[in-house]
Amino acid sequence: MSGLRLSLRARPPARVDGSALLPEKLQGQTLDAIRRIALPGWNEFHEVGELFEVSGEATDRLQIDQLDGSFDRLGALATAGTLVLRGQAGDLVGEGLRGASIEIEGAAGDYLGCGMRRGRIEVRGNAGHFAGSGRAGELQGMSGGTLLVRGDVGDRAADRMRRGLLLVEGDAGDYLASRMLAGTVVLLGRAAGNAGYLMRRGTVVLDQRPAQMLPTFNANGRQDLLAIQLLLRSLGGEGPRFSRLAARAGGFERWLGDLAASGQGELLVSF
């Protein structure tokens, strides 16, 4: 396909912003330009030609090979165009992101999404910590946007969540949902302990039955909620998992909290 590549050649001494690298602001721009682009690190800057080997066309596509997590905010506040990252992503890839596409083909390290907007993120591996969430200090995480995990991720994701939907295929680890806001987040896999600590509003859709439920949330009965229907009906194209759950999803255990917050949060775990 078509579009700007860079091949990483040399493992930089330290970490990296490589927030500068977003296919709209190289976008017509010629290759010996973008060899100069210098990166910071952490007392020094790094050109891009030191690092990466450098071909294509500079479209509205920049793919990014052989990332070993020395690369921290790729993606970060991108608004239009494609970013594909192949390898090992750093931290804080996507922040704030604005209405691009990222793929990951490899894993992603902590705050993947965080405080995204707009947009579309999709990891074919695991990620780390604070996915979905905000950045520490900040009073809210995701507020928009669809946040899709192939495998695993840490804890805390979905933490002070306002909006979007961040989908989860594998399993999540403690306190998914702290803090939550409002938004949507669907897990296929199985949830560790305390899952929707302190959250006051919004959706979490179980495949499995949490480890552990805190005592502060209210057994709600069985629901067959027609809003949830449609919101899974609507995932078929995501994938053969989540068309699994949508077809055999026949009610939820519906769970009311957390009580320690507002209480109007809800888990709804799958019979």
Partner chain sequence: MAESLTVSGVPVENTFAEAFGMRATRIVITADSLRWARAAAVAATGFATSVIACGCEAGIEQELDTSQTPDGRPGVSILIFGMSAKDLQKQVERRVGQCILTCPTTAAFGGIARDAAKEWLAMGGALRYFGDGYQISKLVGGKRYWRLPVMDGEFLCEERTATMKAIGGGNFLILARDRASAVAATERAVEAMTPLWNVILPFPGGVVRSGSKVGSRYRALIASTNDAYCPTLVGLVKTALPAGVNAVLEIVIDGLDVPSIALAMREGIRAACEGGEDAGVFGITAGNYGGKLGPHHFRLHEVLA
Second form
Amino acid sequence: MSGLRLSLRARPPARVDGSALLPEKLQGQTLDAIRRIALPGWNEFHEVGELFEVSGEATDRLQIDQLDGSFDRLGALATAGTLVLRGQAGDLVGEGLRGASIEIEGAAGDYLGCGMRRGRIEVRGNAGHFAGSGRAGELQGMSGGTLLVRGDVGDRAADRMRRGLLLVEGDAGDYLASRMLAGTVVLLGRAAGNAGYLMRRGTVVLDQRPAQMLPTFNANGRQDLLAIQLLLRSLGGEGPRFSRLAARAGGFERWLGDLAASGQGELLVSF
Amino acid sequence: MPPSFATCPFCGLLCDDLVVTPGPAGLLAAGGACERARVEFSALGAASPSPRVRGRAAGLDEALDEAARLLGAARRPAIGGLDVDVGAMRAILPLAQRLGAVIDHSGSFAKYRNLHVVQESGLITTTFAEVRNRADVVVLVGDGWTKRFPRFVERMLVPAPVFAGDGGRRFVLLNPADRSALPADAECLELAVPMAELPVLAGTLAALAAGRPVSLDRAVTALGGSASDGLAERLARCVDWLREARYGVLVWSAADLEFPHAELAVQALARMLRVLNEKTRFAGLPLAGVDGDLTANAVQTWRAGLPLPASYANGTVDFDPHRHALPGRLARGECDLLLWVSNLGTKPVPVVDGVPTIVLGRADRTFDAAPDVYLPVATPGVDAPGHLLRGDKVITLFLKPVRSGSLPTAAAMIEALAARLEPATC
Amino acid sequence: MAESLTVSGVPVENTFAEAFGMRATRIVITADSLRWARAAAVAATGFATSVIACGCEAGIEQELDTSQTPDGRPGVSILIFGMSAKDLQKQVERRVGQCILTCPTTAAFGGIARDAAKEWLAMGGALRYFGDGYQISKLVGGKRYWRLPVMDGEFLCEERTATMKAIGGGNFLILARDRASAVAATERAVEAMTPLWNVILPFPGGVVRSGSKVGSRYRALIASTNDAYCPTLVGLVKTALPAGVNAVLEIVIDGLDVPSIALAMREGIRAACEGGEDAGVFGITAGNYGGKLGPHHFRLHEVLA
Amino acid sequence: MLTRIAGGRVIDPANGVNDVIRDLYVRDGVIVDAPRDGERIDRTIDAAGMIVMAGAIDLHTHIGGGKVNIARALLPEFDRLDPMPAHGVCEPCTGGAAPSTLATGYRYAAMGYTACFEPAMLPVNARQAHMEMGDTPIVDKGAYALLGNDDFFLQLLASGAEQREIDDYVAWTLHATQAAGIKVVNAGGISAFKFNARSLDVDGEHPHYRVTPRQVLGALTRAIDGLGVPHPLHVHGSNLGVPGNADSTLATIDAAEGRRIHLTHLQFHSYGTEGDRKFSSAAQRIAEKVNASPNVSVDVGQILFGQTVTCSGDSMMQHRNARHARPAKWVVMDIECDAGCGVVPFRYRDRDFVNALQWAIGLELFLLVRDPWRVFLTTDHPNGGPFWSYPHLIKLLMDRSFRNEVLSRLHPEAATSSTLASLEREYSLYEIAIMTRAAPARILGLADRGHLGPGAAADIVVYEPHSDPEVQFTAPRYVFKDGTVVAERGEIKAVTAGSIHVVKPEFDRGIERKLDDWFRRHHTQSLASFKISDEEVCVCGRAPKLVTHACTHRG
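Right, and the form predicted in complex with its partner chain of this protein, after the form predicted on its own?
Next comes the full complex, and the chain you just saw is listed first.
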């Protein structure tokens, strides 16, 4: 496969900020120059060459293999190119993403795609807590782009989400879409407790009935809404399970809430 | 000559009406002292510790030398505890900066339940004297506050609210609160649902307060109640009280909210306060100030611009409650030294295999596993002067020592330690 | 150089139709059934014959089957032409708001391809306040939609629709023996032009009888009846009507580009001339202002070549 | 050690010196007379061709106290955008919308400011305010204690107490909180908000005490004059930010009845209701009144475009303005029968009509108030913009074409709704020196600051002249603080500790009997706990010394 390839060979003693490893920044550099890039750890800087086997050619595609969860912020703020991560990616992968594509052939840590604005992240395995949310202390979560998790997501996925698309094939932990401001979540698996807590606007499509429905969501009856049909049809390319959801007829059971917030969000539950 | 009153540093109320005298077994706290104050003063009074190196008594110089040697060798030190006064915190932060340490308060997980809400939605709050003089409706969440703030009822809730008109004061107890803590004749409404249901209860009240059409039956079912137990009526009455209040106060202590993502329940309550304030006055009182949590955070926040937990690694300061939280850093094996500073309380020091530990601690503290170095330090308000932020966040009180002790202050100890380190290279 | 050209034996004058630059947008209206899409389209393109007094020129472009619409429902595409994006903005807001939003089961989508887009007009973006705060914005496939709660569910409306450069005023005139022949010829022409994309015939039934000239003896009017083509004025004014011609009808074509208008003119003229002079059609000509006013000249002989 | 600053162009308005080439001598942190012949000069700093002024003084900047710390905690997103890594002698910290105390000290000093006054110190929060100021390195500090919304004062006033008793209470507060002056914020309004009132105009009645803001202003201005406190009553008027509040502002001036009064962040109080949008500039009316009233001084509270956070004691108006918060999060507090606070982040946008007009109104006030001794350069930091935008603001005042060029880029109606474009005035360097040095020192009663005469503290700034005032004022060549070079060309060279400035007027301590009773009945701390001693404030404020300025009886 073409592109640059880094393969982890030494585990750093503490978490390392990997945000310098962007295809757009490395593109065109020599392998030696890339080996000399220093990544900030805790009170020390690690040269890429010390930590990784470096091979291939620096194009707009970068693959990092053998990840063990000790690198945070991989792909943060990326605007272009393709980043392929294999193994256990760390926390804050794709933080503030602005346009690139990140493929994780493994699992992701917490805060996956937090604050992302554009671009696409796809995870083959599971993602941790706060996928598609925002950085702690800030008002907004993910505000654009597509975040697709083939496995499960942890708690608080899409917390404070403002725009964009979070697609999950597996299950979601507690407080899915908590404080959601707008945007769209489609969950094929099951949502654990308190889905939609304090959500203000936005759409959460649940292909399975959640464990419980908050009393601050009111039933809106069965609704077959054109906007939702259109939305689901647009997901046809994301795999057969999404196509099947799009093809099902008869609309959804629609719940409106959270009335504890402004109450204009919708939970759409397959029946 | 009037008695000289002491200020008690052992909870966020900072009661300043204690009379502390030397007794046969340690210090005798009288005056307004609560049981907790009596125990703490007494325990401190009896101790006469010496520095220890790996459990063995040592001279101060030897212990400082050893601590400095360990600090000098550390590449990734963590500073924890921070159960301290302003002076100690002011000394700790330059050291943290110099060492590139990660720094966190032992109670920051609970503290963060409130900080989260401030940072991600905002809050309307009030302080003790407003509660005392103004509050006509007081909503009390949980019951941990009765233990953590023993004299809160006596000092803030028993005196008549002089600005509240003639109606007196009404109470709402959310969750299984201790009714007996309140005056026996107080008008009181109990919504006794399990603490873990607080998010649902808070959301329901917020929605009802905003006049939204919430089904009381569904709410009762979700809260684990039944049609016959009157919960629906009490919910409705509670909302009436909230809306009728001239000056309502909602009291909670974040440390009580021991369930995951509790900050969301606080945020629901914060929303409720916003809605209520469109028509009437209703403020929150997040009770805190135990173990110096507010103090440590305040000093860090004003000096660095960012609260705890923080990292000073690589000559910068960074705030991230997720990545820099000390328990996580320790559990992941990232730290190679733990400096624990605690001159107020005696919370257990985390023990991590292979991580040397230096404790600057209260005179009476004991250990299950002896730290590499223990440096006893003065307790502010007992052996040394100091300053602490009170539990309502606005008032800082001076802690006058009740005796003249010989122990150095934590600040002095840290400065002595810092003086032994190699000159900073950066 | 009076080169002569006939179609089915009908002489076509060697002249040109003079057309103007305009701005246009296409809106795709869908509904649960074609009936309601059509109803909305008819209303939305009503009273839109001439930009001078109607604010725009509009018409139904095509009826669409379920494979041709964004939401898989039957639909109708309409084209609206105006002199500027600003004028169009006003018309789109009014027509979508009054005629599509109001019509059962419908939805409205922008119909101009993104790469042809010139300016963007607010469509759902302008109508959303009808939702009184209950409107929902939704981004699907990179396009923003507004969902307005209405009494049969939701009105779905794309946030904006694009304009593109377009042309108004393509035309030809049918010179006929009598009114019946003229009408029959225009009916044939309109039928032939109806399947064509990118064009509309903004006048009633696609046909206009009140051809106009620039100016008037009344100072307030900028145009008035085309007296040279009025059979009832023969003998009174300098007429343009060949002998035997007693009725003239015009077909005006607005289109998104030159080839589409040219194609429409060719198909229309050919159909009008079908049956030749036996059908009472004696000539084809076109309206122009001497070439001074409009940049687009559709020469009849070239169009038919 | 004797230092000579040689050959600079000295601008020292307090001593009537305008651009005169002369040497300055500094010994032990103080400016001294030229030495006798033969006396050894240890160090000479060549200032030839450079401009020498006293250290600048900011008389209204929110640098400490709980509300600023709330703002810091509230907005980590802006700290993350403005990191200040460890550098030279500076510890790592952050700037942002509400900068850290370290960043505040470093940036003020680097810019040639050597003294800063926190204008809204809540008496109950005074310790923390002094601590935050104490952790603000290099610069001198002082604070104005807030009165006029505290229940003790309001009940005194409502009960018809004698002025003498009010004077004693005001003086007691100055002593107990270690303050340099007294400020009133939305007189009576903060308290009224606790009784659920949502607005209170100058002649409106407080819902509980039945007193009016006019009475509050009257009593406090009388007390300040009577006690001989050098700084006039510092007044944040009624109806902050409300269109049409110019009437309240004029009424506030009248309420002083000719006694000294300082109107702060006047820009936020100079709004009319003309025009389609019912929002207009009343700067001309206000400035005329100020020009005609020699008892009045003002600071402007200029707004500058960008992100900021408003920190105010005015909980009533901040709650009302909270709907404009951006980002949409805010904190409002009622505080301890003393006052309140509101922290509301704002983003001032140049394409927004209201914001653009606010900008223009501020500049109109600067240019229309004629006497530079009575108008002060402030942005009400951080409320209208950060203090580090002062060089930009100075350029706006000194360069008309620059000002009009900026105006032309704003919302077009800002120009048509104000007279700014037609104002030709350009401030001179001498006038800038007055408004940023000599005048603040005079109005605060700081005998040893704000000038370069012998006996003054050696707070001295040496600027390299530059055709662009913004460049010149951003990074002076040298900044001396008490004789130490603390900054060169914008870089901090030494981190020193500033002094605390206070006033301590004489009063009858008998007031403490009444206060003690009040504390027992209403407070949650004792009177003894409340008071801050001289020794304690130096610990809190990390101050090498407490400088007490004289009060002279006038009354």
